[in-house]
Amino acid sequence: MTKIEFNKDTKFSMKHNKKTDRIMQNILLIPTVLSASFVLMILIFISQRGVAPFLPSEYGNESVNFLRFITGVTWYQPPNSYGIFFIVVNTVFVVALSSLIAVPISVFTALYIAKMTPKPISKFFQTIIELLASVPSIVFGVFGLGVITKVVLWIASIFGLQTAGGISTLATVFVLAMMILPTITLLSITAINSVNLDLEKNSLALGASKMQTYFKVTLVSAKSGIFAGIILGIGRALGEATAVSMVAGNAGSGPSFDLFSTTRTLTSTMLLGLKETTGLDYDIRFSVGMVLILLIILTNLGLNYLKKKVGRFS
């Protein structure tokens, strides 16, 4: 065995490196704590305003009944009755439908860009997807109001159905699907490109066709990364407000599973009328925000649990 000897310079260098590492760790701790504090401050602010409507000390006889709030199927009934259960159901319904549309399109688009097209064309398509991801929410809303609602109105006319000028659940679903598509696609491309090429070569060597390899080897190997993209996409869909508010219609009661009727989501409820209201009607929208945060947390926990299950499955 070779004996390793450390001279004074080597020991000094090791001590210096450890000291530098500690300094860098402390420096990096600052932005970490700052980022966490932003989240904490937002949660505290929303909680303070969101709890107030249910406290008699704040509004006296005008305080909101909490049980009626979480189980109600009508948003507002005078003088101080609010209900949010149907809004939660509508939100989950709309996000689920938009995900059913966006996920397969995104994954197949990612597979084509990553594996089935020459590099120049692949770069071109990927750039287009990246541009779509950077489009502001208000632009999606304007496009939805000006184009998608007209398409929905045309579809309704084919089946002889009535719709409020195209403003409907279906329009909301289409807008959200467009918005989450680039997020899922870009992360799926990254996941597919990270698959070990030896796995694909081994599959081809065993006699599998390219398509069989892509669907049974590549996508299966990339499933964990693809699922991460789906989680982020659904998170964006749950939190989107501006575009949704422009095409949803903000129905006053429900839940409604009619694709051609108006709907109401948690985010549209928070956004619409926020500047025109004060007092209890203003603070109750922060209560809706608390429910939205809880829904997002539960959804992320559930999807991450499924992601772990998917990651273990082979």
Given for the second form:
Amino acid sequence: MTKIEFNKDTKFSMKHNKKTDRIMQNILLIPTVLSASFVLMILIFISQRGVAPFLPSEYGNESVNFLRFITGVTWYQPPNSYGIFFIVVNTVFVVALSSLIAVPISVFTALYIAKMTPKPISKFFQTIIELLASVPSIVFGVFGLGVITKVVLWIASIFGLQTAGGISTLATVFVLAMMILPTITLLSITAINSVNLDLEKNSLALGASKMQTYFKVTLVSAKSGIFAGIILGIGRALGEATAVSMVAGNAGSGPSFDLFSTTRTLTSTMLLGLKETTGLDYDIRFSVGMVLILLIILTNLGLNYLKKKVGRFS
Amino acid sequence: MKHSKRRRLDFLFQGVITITSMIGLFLLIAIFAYVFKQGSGLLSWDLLTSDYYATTYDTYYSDQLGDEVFEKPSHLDESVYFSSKWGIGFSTALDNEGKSYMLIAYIDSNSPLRILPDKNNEGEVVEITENQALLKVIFTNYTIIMSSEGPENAANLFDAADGIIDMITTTSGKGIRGSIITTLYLIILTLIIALPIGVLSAIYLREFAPKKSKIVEILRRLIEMLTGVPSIIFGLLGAAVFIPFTSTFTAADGGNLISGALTLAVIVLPVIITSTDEALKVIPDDFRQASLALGATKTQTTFKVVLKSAIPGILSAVLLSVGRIIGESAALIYAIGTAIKDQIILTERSTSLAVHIWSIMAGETPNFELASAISIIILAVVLVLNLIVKFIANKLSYESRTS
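For comparison with the form predicted alone, kindly provide the form predicted together with the partner chain.
And the full complex, kicking off with our chain again.
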């Protein structure tokens, strides 16, 4: 057996080594804290800019009436009256409709990919969905303005309705549904794949058909994971800006539940008509941003609460 | 009887699900088909390399014309009308709005018109090149060519003339060279900023952070929260923090490429951290222990052994980030602005390819052809990047299975 010899230096250097590791640990803490600080920076600095329009100390007589801002049904009345209530209602309406369309399609697609096809085909379809997920928002915008609005025009003509070149609530709903479809599908696939196969086998052994098993065992067991995907998708939809702005039309007042008239979402309000980079009309967009952040947080909390409740009853 | 009813119901469900799951495929094909149909006609080398704004040149020719007779090159077809006296050929072309104009289809390398004095700037010269449009010519014999004259007429009038009092040409414009350069700048700057911060953060969280520390847990959660922030909110962060920041430390005044890159860096940070973390996670502990047992410090182990094995993961992070940067629009509209530029300066505004699309689509008359042509480029790059990332991931999981 070889005898391991320690000399004095070894002991010293081990101590020394520990010291370099400790220093390295502290150095590496810096980028980590920096990375973590950005969320706080977003909250602090956007709030700071977003609150400014309401402060007489910042804007004097020009300052915006806060109460009118959160209850208003007209976006802008000169010189300094802004209203955002109807925009929040429109945003929620549009997002709710788009998830109504996207959720069943996504869950069915996920079921198909995870359970109903042989591996090569399922891999192909999963890649397709992943590619769809990576299509940038601006391309959806071009497609929305070039194709979806035409589809809406066609639908409107069937019902004999008027629409402003197809730029409408319905077009926004379609574009959003397209954009959140891959998100929900991919998370649902993961959820369905993690369902214990024994459960399904038991169900089949008891004489249930494959479809009965999928709907009554697989999907029910994957419920929680699918719900997580829906929450993520809805969060995406609320914050989606570019594509929505291109097909929403930025209606001046509302709320409007007419599918074929123009609409205005929080994000389209922030993005469209951006000209100056100072002044009230610019700063008020930060206030809209604050409302958007608040809406996303509240929606997330609410849906997560719902998810827990749904989970409990299974 | 009941059994057959159930089978029929099963069959129905199966059909519905199969048809529904084709929607994703259908949408992807529809998007591709649309942008290719609209944009492929415009997609050319010329589009990629030319300026967005047309430049107009105002020139004249007062020298004595030589006796040289130019020959029409054989590769030019019937539609090009050639002036053998001046060595220049004209044809009719359509611009992006579908209007016809007179194009300089060919100019001989020895043509007297190749280099002409600039009327607007004394002492300067103007280079007349192919693909410029001919707007107007006044000859010394006072015949005039207007753009609407037609190429045949123009070539004849050129042959009849001995000198030019005034000739106005314009470059085609509507090119995206500036936006391509901006996008490349943004990719490089963003990665320079975000990559070290992201990789080091991931290393800290996975390798160095004390286990079960409350503070570390909070840091982790805060970083995770970044993934859920919509890009337009990142744009507000850029406008509220990074634009003032860069304005203080550089010559910038308002939105600029550096503030845009800083904003993009925050956007791709969670991508880089997650991807690096995933890579670090799958490295077997044996590696670390073997290195530590050989007497290496934790620092040496991390940077020489662990990090080396994590390189494919970091590469995926880079590729995903590049995809994100190329596709990003809403954040950049706030963090830089929407002004399309041909001369790209780091401390000034200009548009990435995605924001270029926004700029030409948000106006009164959206330019679908150009937007689709740029969309083809963006889509091609983003999709190829994603496929490479998938390939790397597959390879890694295959290797970890077989080893």
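As the structure is a prediction and not an experimental result, all values here were calculated from the model. Positions refer to the first chain, counted from 1. If you superpose the two forms and keep the largest set of C-alpha atoms that fall within 1.5 Å, you have the rigid core.
Participant: Indicate whether residue 26 shows a C-alpha shift of 2 Å or more between these two forms, with the rigid core used for the fit.
Facilitator: Result for residue 26: yes, a 2 Å-plus shift.
Participant: For a quick test of reading the superposition: does residue 35 move by 2 Å or more at the CA between these two forms, rigid core aligned?
Facilitator: True for residue 35: a C-alpha shift of 2 Å or more.
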